[in-house]
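Heads up, the chain below is alone and in the form predicted on its own; it's given as structure tokens.
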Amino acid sequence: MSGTSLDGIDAVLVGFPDDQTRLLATCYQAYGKDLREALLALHQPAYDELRQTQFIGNELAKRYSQATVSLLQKAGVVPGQVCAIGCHGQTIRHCPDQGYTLQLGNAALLAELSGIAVVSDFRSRDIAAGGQGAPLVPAFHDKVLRHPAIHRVAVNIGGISNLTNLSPECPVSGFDCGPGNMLMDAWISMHCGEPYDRDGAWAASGKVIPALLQRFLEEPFLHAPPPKSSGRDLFSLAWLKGRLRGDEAPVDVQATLLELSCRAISDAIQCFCKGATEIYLCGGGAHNQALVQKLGAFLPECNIQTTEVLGMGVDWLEAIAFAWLAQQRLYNRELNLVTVTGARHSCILGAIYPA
């Protein structure tokens, strides 16, 4: 898995004995500055972008293969023991309202390099059926995080935040609710040269700017009912700069961005997950102590913990989910995500590239 934060590759080795989920090994490989900047550039139309997408797609396939080798060596497993690689690829455009989504990675090359079958392109079939193509992890959350009697919400705070509503009385639902780490990462990188705001310390040292927060919260996406999904196509640095007056202290902008991320999550839970009593956080944002504390203040009626307490590591849950999605594709199982993505019917998701 390599997500909207553009920080690197999360690789996991997962077994499914007796329909259980067992995490066997993990590996993380950072992208590095050059690749991250090249990927960021591809989020906007530019000269020669078609050729660049192919070159970078090949580079990503090579890096995914390297991550696979490192992972298997760590676990003492050979490629022939692995059924498939579930590879999400790197999203550079996500425009379901226009009928497409684009993830780079060259799955055919990854299969060739790794000697393992690859399942990829998980989102396009759902979009073809009229869905958002995202988020897809609620189907996995439903399997591993649901409680028969307790109303839970799982919140994945990556570049974008998405939630999964696990009410005992209803089918699974979920949606992207707004920016998670994406804007905060971009802002601290611009002003401090840091890739992210560790523990939210910089944001915590600033003050929320009420008028700026109000301009942020006027974004129509935040008030649109689900199904909905988003990414850098909307919540970009240009989106942020377009709402600044120019005289704000950078640290106060960071504080306001953290407030925005918390409001996007808490407002969505209060509006669409009424009655929830337990919230489980995962993704990089689960490490941001300032964000977690503020969420607790916004949602005092909820018990907020991380998915670690349920046996699912916050840094690996999404990658585990795509391993599971790959398994579902190998078994030709339709995923009933109509209450999440808005697709007209259930679909078999993903394309298979044999080794």
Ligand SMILES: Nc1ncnc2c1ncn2[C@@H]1O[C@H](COP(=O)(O)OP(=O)(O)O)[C@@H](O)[C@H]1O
Second form
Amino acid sequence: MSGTSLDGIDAVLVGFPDDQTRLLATCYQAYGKDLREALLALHQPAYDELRQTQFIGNELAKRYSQATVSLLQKAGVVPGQVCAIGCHGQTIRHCPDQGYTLQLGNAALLAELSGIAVVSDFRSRDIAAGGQGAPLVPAFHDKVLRHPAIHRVAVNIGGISNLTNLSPECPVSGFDCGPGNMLMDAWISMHCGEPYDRDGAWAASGKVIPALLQRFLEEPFLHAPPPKSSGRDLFSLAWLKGRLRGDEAPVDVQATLLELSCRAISDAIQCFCKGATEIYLCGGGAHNQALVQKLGAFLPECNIQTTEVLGMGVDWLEAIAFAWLAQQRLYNRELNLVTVTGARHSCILGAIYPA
Ligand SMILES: Nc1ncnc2c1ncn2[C@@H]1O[C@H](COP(=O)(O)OP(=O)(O)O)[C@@H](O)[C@H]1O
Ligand SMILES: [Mg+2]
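In place of the form predicted on its own, the structure of the form predicted together with the ligand is requested.
Whole complex next, starting from this chain.
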């Protein structure tokens, strides 16, 4: 898995004995500054972008393959023992309302380099069926996090945050809430050269600017009813700069961005997950102590923990979900995401590139 944060690759080795999920090994490989910047540039129309897109797609396949080698070495497993790699790829466009989404990573090259079958392009079929193509992880959350009597919500705080609503009375639902870490990452990177605000410490040392928060919260996406999904196409540095007056202290902007990420999540829960009592956080944002504390204050009626307490590490859950999605594809199982993505019908998601 490699998400909108553009931080790197989360690789997991997962087994599914008797339909249980077993995490066997993990490996993280950071992208580094050059690849991150090249990917960021591809989010905008640019000269020679088709060639560059293919070039970076090949580079990603090599990185995914290296991550696979490291992962298998760690686990003492050889490629022949692995059924498939579920490879999400790196999103550079997500425009479901215009009928497309684009994840880079040359799956054919990854299959060639790794000697393992690859399942990729998980989102396109859902969009073809009228859905948002995102989020897809609610299908997996439904399988591993649902409780028969307790109304739970899982919140994955990646670049974008998305939630899964698991009410005992209803089928699974879920949607993207809004910016997660992405804008905070962009702002601290611009001002301090850091890739992210560790534990939210910089944000916690600033003051929320009420007028700026108000302008952030006017964003129509935040108030739109689900199904909805988002990405860097909307929540970019340009989006942020367009809302600044120019005289704000950078640290206060960071505090206000953290407040926005929390409000995007807590407003979504209060509006669309009424009665939820247990919240389980995952994704890199679950490490952001300032964010977690603030969420607790915004949602006093909920018990907020991380998925760690359910035996699912916050850093690996999304990657495990894509291993499971790959398994569903290999078994030709349809996924019913109608109540999540708004697709017209259940679909088999993903394309297979044989070993
Ligand atoms: N200790 C931490 N404190 C604050 N933020 C963190 C911490 N660790 C990770 N993060 C955030 O998590 C992000 C990565 O999260 P991830 O779940 O991989 O998102 P994505 O799926 O979008 O790639 C980082 O870019 C950073 O913003
Ligand atoms: Mg990531």
